[in-house]
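Have a look below at one chain only, the form predicted alone, in structure tokens format.
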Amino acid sequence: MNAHPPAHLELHISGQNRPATDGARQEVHSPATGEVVGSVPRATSADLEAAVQAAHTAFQSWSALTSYEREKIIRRATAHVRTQADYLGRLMALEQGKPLAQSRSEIGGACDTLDYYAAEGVRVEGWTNPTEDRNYRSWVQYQPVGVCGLITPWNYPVSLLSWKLGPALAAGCTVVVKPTSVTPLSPLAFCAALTAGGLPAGVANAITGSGSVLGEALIQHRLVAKIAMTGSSDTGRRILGLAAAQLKKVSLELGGQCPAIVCADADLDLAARMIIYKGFRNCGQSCSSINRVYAHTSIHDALVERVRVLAEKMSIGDGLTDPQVDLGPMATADGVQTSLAHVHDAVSLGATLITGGAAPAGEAFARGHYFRPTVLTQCTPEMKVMRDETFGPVVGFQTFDTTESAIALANDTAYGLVAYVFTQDFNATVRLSEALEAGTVCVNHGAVNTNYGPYAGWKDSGYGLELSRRAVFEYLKPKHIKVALR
């Protein structure tokens, strides 16, 4: 039996929590036990219209505030949300499966992101221009784009919302949030908590329901000026096509198939810890996960052994029962099936399974979407694990002999989100970092996402950027004002 009563949440529109117009609801299930842990409304087109209209109305007053005034309001709102971290974190752990300690941490990190952008809003600067005539005056200023539609994923349901919500609010935009149906509880409650903390009614609205119905309607709504989405590359292409008809601003954070190059001189203990951290954290359900490792022939076996030992020490279980467990279940049954398929494909093509490759044994894992951390060696480029985004706790290893071959292998992909390098040589650091086709390169660490650093996907991994102060400008439009004096 579920020890936690199900959470039955409502839509959040114009500062009010309300059911769907027709009363329809959808259940949310635990990936750890399969039990119902909550429900949310299945919004109708009328509900979507109400949310957009609420955001449109609120935009007039929110955008008229100074950035300093918005900063104070946002900071008060996030201060309130921080007091709700236990509640919001529990919702996330229930619906997504990640351990409670990591879920709580995600709420705090999301508040940090909103605070970061609230401070960046006051630093948006225009400029004046010298003119061709002494009677002309020319200056440039930035104004918010308007109502923004934010479409968010299930792997980091509140963190990845904050990457969009933070710069949008700081810029003076209002939003309609459409979270995925897999994890609607925590983002819905997060938006409501911001309003409870003082964010004006209608500034942050959230609706839940069918993505195919609500998502496309949100993208095509005439009052929605910008769309921001995190999801698959295929979904990103569809969104871009729909938005193109109205020439809307779009920013997309899409898929990855991230390589790690481990050079002969690398600190192997460090490299192994980072491969474990970025390969298996959140069960590999991250666009920036290390998916494939290219290890120099001379250190390959020693590195694999270190990774194996660490992988087999990782604790797996229900992250609510044990908040400090390393890995909870995967969020969906599809994720388990994809992980299995990629393992079977690799083994059938000659890879060696070092550890993992299946669900953990035992009654405690029978009803959940569990999968053990998995390491494969003797991988080759045609294997799915080295080519497609597994989005699961599976890491493939391949050897290399020269830096040039490692670069060629790492770049041989349609994706270009993040790449990792492990070396103690400065020349190799510079050469590899500049040659790798990725928007982010991490050298000797796994701290990919930082508020101050731009997160921009190259190739099929993105469109526009998130994070860094530059992300504010994704929610602003420039205006040139030229005046002739009399």
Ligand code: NAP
Contents of the next structure:
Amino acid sequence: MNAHPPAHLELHISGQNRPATDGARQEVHSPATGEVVGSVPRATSADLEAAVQAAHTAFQSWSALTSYEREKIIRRATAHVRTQADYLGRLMALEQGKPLAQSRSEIGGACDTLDYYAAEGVRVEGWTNPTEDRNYRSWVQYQPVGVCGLITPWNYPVSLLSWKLGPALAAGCTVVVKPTSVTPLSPLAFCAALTAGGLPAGVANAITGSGSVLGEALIQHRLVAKIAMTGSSDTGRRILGLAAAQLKKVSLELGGQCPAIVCADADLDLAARMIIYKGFRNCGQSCSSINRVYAHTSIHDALVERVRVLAEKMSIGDGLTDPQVDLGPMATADGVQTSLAHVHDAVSLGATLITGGAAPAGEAFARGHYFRPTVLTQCTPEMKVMRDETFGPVVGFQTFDTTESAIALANDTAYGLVAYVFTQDFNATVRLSEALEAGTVCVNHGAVNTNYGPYAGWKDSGYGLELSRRAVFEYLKPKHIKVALR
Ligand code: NAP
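May I ask for the structure of the form predicted together with the named molecule now, the form predicted alone having been displayed?
Full complex below, order starting with the chain above.
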């Protein structure tokens, strides 16, 4: 028996919640129990058309408001959404497995991001140019690109939506959101809550259905001017190809395989706590998770022991019944299989399993996608855990002797999202930060994502950027106006 009533939600189009035109639905399953915990409509092409048309119509009035007017409306809407944080957080915990305390706080964080961009919208500046003739006047201004298609993943279902929705709304764009089929409930309800809080009908529409059918149709719709997506690098490449055919603006936040370099002089307690936090939080299902640690030979064993002790102290359970638990289940059964496969691959190639490597024992975990925080040592670069994106709670350790070799190991990857450095030496901080091939470098902390800092994956990890004041320009187009006076 599931203790939580199933959530059967509807499409959110033009301010209305309604079923698909043909009534088709898709189920949402609990990662903690495998039970059906809700359902969403499987949108038809007619529903897609209605959502895009609603966004297109709303664009006329939304883009005509001043950014000061939009800021007021967005802040009112987020104030309302904050009152719904418990309901929205529960939906997220139900479908994603994230402990309730973390899910609730993701809703608040998403509202903060929308507010941040609402304030940023009033700071978009153009410029004037000196001209070659005294009778010319020349200025540049920015205008919203139009209807945006926002395609989002399941690991941070509302937070990663807000990274797109915030700058889009502030810039004067309207949107059609296509959340992942794994966790569609919380983003769908988030959009509906924004409308209930006063966002005009049609500004934020949300439709559900598969990425390969509905997602691709959204990308190719002629009225959709820009696509923003977070997901895997393979899907990102596919989306970029589809959008290129119509020369659409695109921003992509993609996969990661993030290294941490722990130098001989590092504060080992701090490094261990951050490896636990960034390696295992959300069961390692974060693009910025620490996947591999390069520890100086002189401190390797002491660091591993600290990490082992902390990993074994982490509490695991159903984050709905125990909101403060450290780790819930992984979101999908595939995630558990990939984690297992990466552990087996590493051990078969000579790694040592220090802790974890399997589901926790006991009846409470039998039906859910649980996996213990896992530490492997004596890893080598050819192992999957050091090379591929595990997207699970598995961290591999390898030693290094010189800073140059640590940099070479860390950069030997197709990804370039985030790199972590632990050192107390200023020169090492600067040299390592500058040499690491990643869009974000964190030195002595794990607080990766902040509204003010750009998040722009290098190499296979991204295209364009999200976050920071610059992200607003991903949703604007420049216009040069040149006037000849009489
Ligand atoms: P995914 O399978 O690539 O799916 C992401 C989104 O794309 C989902 O909404 C999916 O819809 C949709 N989609 C799939 N195929 C599509 C297609 N052909 N056309 C249009 N849309 C399509 O990724 P995921 O498994 O949900 O998320 C995990 C991945 O996201 C990891 O690789 C992770 O590193 C990455 N990620 C990156 C960041 C970052 O900021 N760099 C942050 C978080 C996660 P359906 O689910 O309905 O198929």
